[in-house]
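So this first bit is one chain, no partners, the form predicted alone, shown in structure tokens.
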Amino acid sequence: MSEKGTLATLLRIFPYAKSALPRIALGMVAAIAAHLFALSIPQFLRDLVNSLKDNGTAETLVPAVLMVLLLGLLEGVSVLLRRWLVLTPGTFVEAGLRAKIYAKLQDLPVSFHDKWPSGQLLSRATGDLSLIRRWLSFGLVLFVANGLTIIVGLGILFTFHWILGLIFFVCSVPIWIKGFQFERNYHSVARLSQDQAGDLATSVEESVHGIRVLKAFGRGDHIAGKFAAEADTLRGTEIKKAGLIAGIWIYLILAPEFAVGLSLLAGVWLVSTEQLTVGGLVAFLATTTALRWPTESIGFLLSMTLDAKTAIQRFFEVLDTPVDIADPENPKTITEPHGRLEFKDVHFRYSDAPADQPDLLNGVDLVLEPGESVALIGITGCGKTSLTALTTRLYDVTGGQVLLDGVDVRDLSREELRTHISMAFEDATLFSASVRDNVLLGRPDASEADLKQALEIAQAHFVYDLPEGLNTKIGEEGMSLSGGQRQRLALARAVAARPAILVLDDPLSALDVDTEALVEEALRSVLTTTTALIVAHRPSTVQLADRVALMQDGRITAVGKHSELLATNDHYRYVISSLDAAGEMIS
């Protein structure tokens, strides 16, 4: 294994396995001891056979037999001890690594998750970490122990006769040559296999998530065929892996067998010429038998090691990803937030946008005074949602500033910033938890009164009719609820957080007209004391705000009351006329 390649990669995992290393090291010692006991048995067999040949008595035979029995028992105890030592520590390492990668995924910005398929992340957090655990607990221990056993065993073989030892050594050379070739070829195939497994997990996740769409359009067979094709591709890669492993197994099995055959011929000749005793030949063959398992195991231990190398690389691909949106070294604090929000010459473009394409947000200037509600309106694709995402640093500006009470949001810790600003999205995401936990996600210590008030404002009275009321567990992503019910819970979650600033990205789009009117009336009581930025796709939502900001070509081109803009701005009249009763933008 190359110093800069496999070994250097494997060593990266050890700082994360410090707590397990003592027991893993003791497990190696126990494994080595088991092999040494096994290699010691032939030494006593030599004396036992020679004693039998020389008509040995019970006084000479019994001690040798008892010693062989004792060594066998010690070997068995060492194997049990090795298993006991290494079994538990690996599970703690796996749990620690899984917590580490999960925390990293939570810390990474939204732009990272936009690019990475969920199945790839899932396979790294489950399958890859499980593989690393098995390698630490089993592969590493046996690879070291068996490797040392082979070296020691070859040395012992030379003690019987140098010709026999040389034969066995020469016959083992092709194994080592094949091993280096195997490492070069197997690594790329193993990496491809694990990546394809991640893609397959993504396909499963997408099909389960979109099952309603697939059924509605009758595309189940199509997606099943696509999945089968991906699975077949993975199968082909796994077969290629198996072929490479089988290739090295040929050498691992045939080379020792060939060496034993040659050694037996040479040994018989040496016995006939009295250069070797019969007991010595028996002990030599018994030693080669003791070396059979360590030698044959090298193939799958090497493949496991290379699989672990790939898993470690994939793990660190996530862990090494820089967090572009991070807390400042010396964060500022806002002890008494007033809720003044200012966009000052804000520019923004997505990292994967073409270089010749203008900024999506190209110099936005907008001020929201404390307690003021502003509706943000514009045609589809003008950057409204992107602007709202800058408030809580889901993305960072590429130019200009977003100021909260005069403080650049980048100078605040993300935790503090997100306690001052709360968001409700059009696509309401809920979690597999109780209604209570979902609504109080942003403020777990809220009182029952605050919880009930938030549900009242969002017109989410339906929760009391659920089987267990507020303690009813919502299914994955809340898909057991209607779209309107999910939106109302998401709105209640934003209101319950009691933020200084409330950012609402068209949170009422799935509500019927009557429910929307009730929600808007209840929201007015909240918006009298809370600054609100509302992305509006309905005329009624526009009228909820104190002022309206018109976005056009990445800029705020007009700000004023709805009636004023309606009377003076042609583009505003066009945008308003494009809003139908359902709140959809006509493209």
Given for the second form:
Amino acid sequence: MSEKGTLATLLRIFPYAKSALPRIALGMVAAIAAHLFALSIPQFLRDLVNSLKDNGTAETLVPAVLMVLLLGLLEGVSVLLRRWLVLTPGTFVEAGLRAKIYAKLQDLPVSFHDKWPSGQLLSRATGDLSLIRRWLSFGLVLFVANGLTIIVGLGILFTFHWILGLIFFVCSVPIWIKGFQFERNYHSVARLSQDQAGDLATSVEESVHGIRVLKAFGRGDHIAGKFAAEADTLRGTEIKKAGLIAGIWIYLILAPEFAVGLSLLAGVWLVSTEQLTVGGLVAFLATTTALRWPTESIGFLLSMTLDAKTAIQRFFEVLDTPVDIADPENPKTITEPHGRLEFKDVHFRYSDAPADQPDLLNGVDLVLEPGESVALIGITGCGKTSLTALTTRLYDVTGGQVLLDGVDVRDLSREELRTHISMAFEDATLFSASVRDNVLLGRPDASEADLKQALEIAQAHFVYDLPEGLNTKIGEEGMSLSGGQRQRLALARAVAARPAILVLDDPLSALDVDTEALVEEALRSVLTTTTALIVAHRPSTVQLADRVALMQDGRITAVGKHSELLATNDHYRYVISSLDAAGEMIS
Amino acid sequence: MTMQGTSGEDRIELNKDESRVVKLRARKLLFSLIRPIRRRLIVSFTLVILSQAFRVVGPALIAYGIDTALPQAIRSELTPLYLVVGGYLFAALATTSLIYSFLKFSARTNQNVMFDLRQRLFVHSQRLSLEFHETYTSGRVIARQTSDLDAIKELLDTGGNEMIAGIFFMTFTGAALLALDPGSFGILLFSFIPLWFLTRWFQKNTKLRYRQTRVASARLIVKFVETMTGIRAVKAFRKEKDNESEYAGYTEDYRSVNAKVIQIFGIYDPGLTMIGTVTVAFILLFGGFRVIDGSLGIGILTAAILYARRFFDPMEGLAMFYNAYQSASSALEKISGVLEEEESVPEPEHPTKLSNATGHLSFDDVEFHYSNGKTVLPGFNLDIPAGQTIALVGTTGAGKSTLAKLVSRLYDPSAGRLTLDGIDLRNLSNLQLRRAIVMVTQEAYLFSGSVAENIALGKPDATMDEIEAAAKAVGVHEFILSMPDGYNTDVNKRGGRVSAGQRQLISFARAFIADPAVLILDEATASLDIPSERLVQQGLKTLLKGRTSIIIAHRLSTVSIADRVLVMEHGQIIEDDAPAALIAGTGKFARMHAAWRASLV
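Can you swap the form predicted alone for the form predicted in complex with the partner chain?
The next block holds the full complex; its first chain is the one shown before.
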């Protein structure tokens, strides 16, 4: 990854903040105005003090004080205006970015999600975005306004006397040098800390999702130790970060104070030699006070800007990732799908597979005629699940074609493709929603009868006994269901979608023998009209299919009826037959 | 009580009592976090007090410079001037170095607090029972440990320093002003009246909103996590659009409540500045009149103005602290709720020692029902002699998994007792319990890290040889070698690259290496194909020798290695005998077995 400069990186966020920019710009104007009002107060103070010195009267005093008051109030109003201008647009930008990264993450292929721990994604969608928001509506505005104020203020200091101005200018030099060093050093630490925070979020996520395993093995302490080590690393980084900030802070505090001390010396000398009035000296000191906060603020504004830079980088790491499984530019459409599925010399390998390893799918040829159901058989890890994932483009083939009714699946929009083909995964994912919504996920407009039928086919009658029947909330936030119950709902979901093609990945593995028999019985009626590709491990599941395809070494090596293959194919017998094991048991 | 633990944590409006309970709980947590660092805090405070004291000297020196050193300098008497300037520079140097030490020191303190809280929350979440996790949702646990902790980090990062420094700076500035010019100080005191009203207004308007932001942010995270963990299903069923609009709704909720809070703060903060301005103007006016009648020196007036102006400088920081504090205390309310949740399966305080468990399990009048009252297992007795292999069969929902969870003490019986070698499981330390009893479930979760690390989870100090031996025993060795980096291959997020069957084999190896006295296999072979299962069965024969084991399997092939079969229905054991005897009989198992035999060909 090429490292862009700070400015170039920061600028990348602007197109996404377009709507807020005018108000942010106005906010800068308001911020500058506020500072200018503050800076102009000492000018009146000078005249006031000079007139007091020369036996002034109430007539000169009151208007001058009123002027100071007015300017002070104007300053306050400007600050109010600045905040009003920038704050709300900032939250819209944040919300916009959040929607963007969420949509992008949903769009990115499964292979992306395989690689990225969701904790890292989460930290990008939460902490990083709020950092960007705060920078846009606060850091950026003040950085520009305060920077300008310092320059203008320095100019004003010169108007009191060039020597006084010069003292301030010379004293500020170390700040600039330190600032540049800081920019270099801080960035890498900031990046480190954000990445480590993401790692920590990942550990948290895994500890929660893997809680059953951790409990079953009593490894809570072990994982807590690992977590503590990570948290400790983050603590170290944060302390380092704070050290860097403290390092620049001392210059930001010390330099102006030193300048004030020296200019007191020079100022008194100038007054005593009548090159400066007492009022001038007072006003000069008041001006330096007005400049104090803008100068000190540069420290945290700088660190905030650099934090924002890494946050923007991390945001774009996701946004820049090309969606390599995207919709075609001119998608074809199949108005009346017949459900013919063809794998034509299909090759597939995972992008991180070693180069010397053959393709996982190494020339798969298989045709499923409309209405036909084919069972896919092969040993664990031979690529069955990967093959099913190619049908709906959860992954794309690396060679060859998958054709639906003669159309390459890559020529259809993903939306349409996934309407025609519906899947049930082995690990059934249920969402936090009602039973009804979960089952009708693929076809929200289905009728009540369709819903009932799908539940009937999947033998998911248990849902009627749930506290609120079909409206019971299930999934993570609701009732917890057993593995077998979840699998049946996932099956019902696939069936309810009424697709042209059903792809079922070992759909009955968690069911007991009785239930399995009932589901198979019911499923048969669906399968007479629907094309189905069924990954199977057991002979009973195989019997659902019209034909069986045997996968071996990344190819389909045999296709035929179960009984034929059983009689003729050694490998098939090896994969599917547990007769010898059973025989052993009976004896 | 409705606010006990995490219950009711999504509610915004609380009645007085509830609010008091929640606040008290949050405060207690805060104090418990501060207690270990109190010494460090004293050092911090000392550094701050000293630094701010030096900082406040400045304007007084300027006043002295203008009123005394200047007239003397005009008479060419420069010593006072040098003294003043020298004093000023020294004060500046002292302030800065003290602030520097304070920043470095307090950063460490803050990070220690964060570390402490992070650890506590993590460890506690891990300890909480499965029942808690099943109802609370993973997204929430994650939200508590990420975004809520961020809110507290925010407070510590910016707020803490600002507040301590600010308060002392204001105190010292006020004191200096009082010493220098009591009249101006009197005016300053008046400014406290509008300050108080403004702060009350701010408090009133933000109180509930901070709670709302925490709830809204948690909802956002829950949705996000659910989407990313279920991404395959999201894609396969085209849920993206729905998700987007739902997520957009949550985003907008969060945005609008957050914007409200920021806007209110956006009025509060300039309000403070304006009060400051008016105060300065009054001091100037009052001081001006006194200069005119000769009762006040110009230098003193200058210092008074500088002091008054500076007095309000930390206000912005204080307001920010208050802002961060409100947000953090809402987060603390939520976090303390999780920490308040009690372990429903607590570790005994004085565990009974178990040396070399033989694996004799005994259920005495054990009953189990969920906290909502639903009975899963009505009372039953069961004795499993050491070394026996039990096959547990029955329809889904018959209570097999619950029984397994009782044995592995993921749940405790609601009544009766369950003993291992005569010792109630509740009297065993976690370490000994987990050493003796291990469960492998169908859901084979892999943690990010290498394959070897995942297997070694069963025995953290395992050598590479042991890991390989375990992998060979369950027949996953060849597959592991075929992966890009063999045993060092990163399994990625949730084992994306590893098939369900392989995942199960790896988690099998994990159990293998743990070498427990009691092994529970809950549908641990469901995703295996027949060749793998055969391999595992071979391994099982050696593994199960001399070990008590409970095997839950739908595939009755597993029964072949069992000494005894228990058939369960509706939470009750309806058949209990040797497999051959049951098959020969006419009961449920005989029927199931016949059906299964028929399905094999």
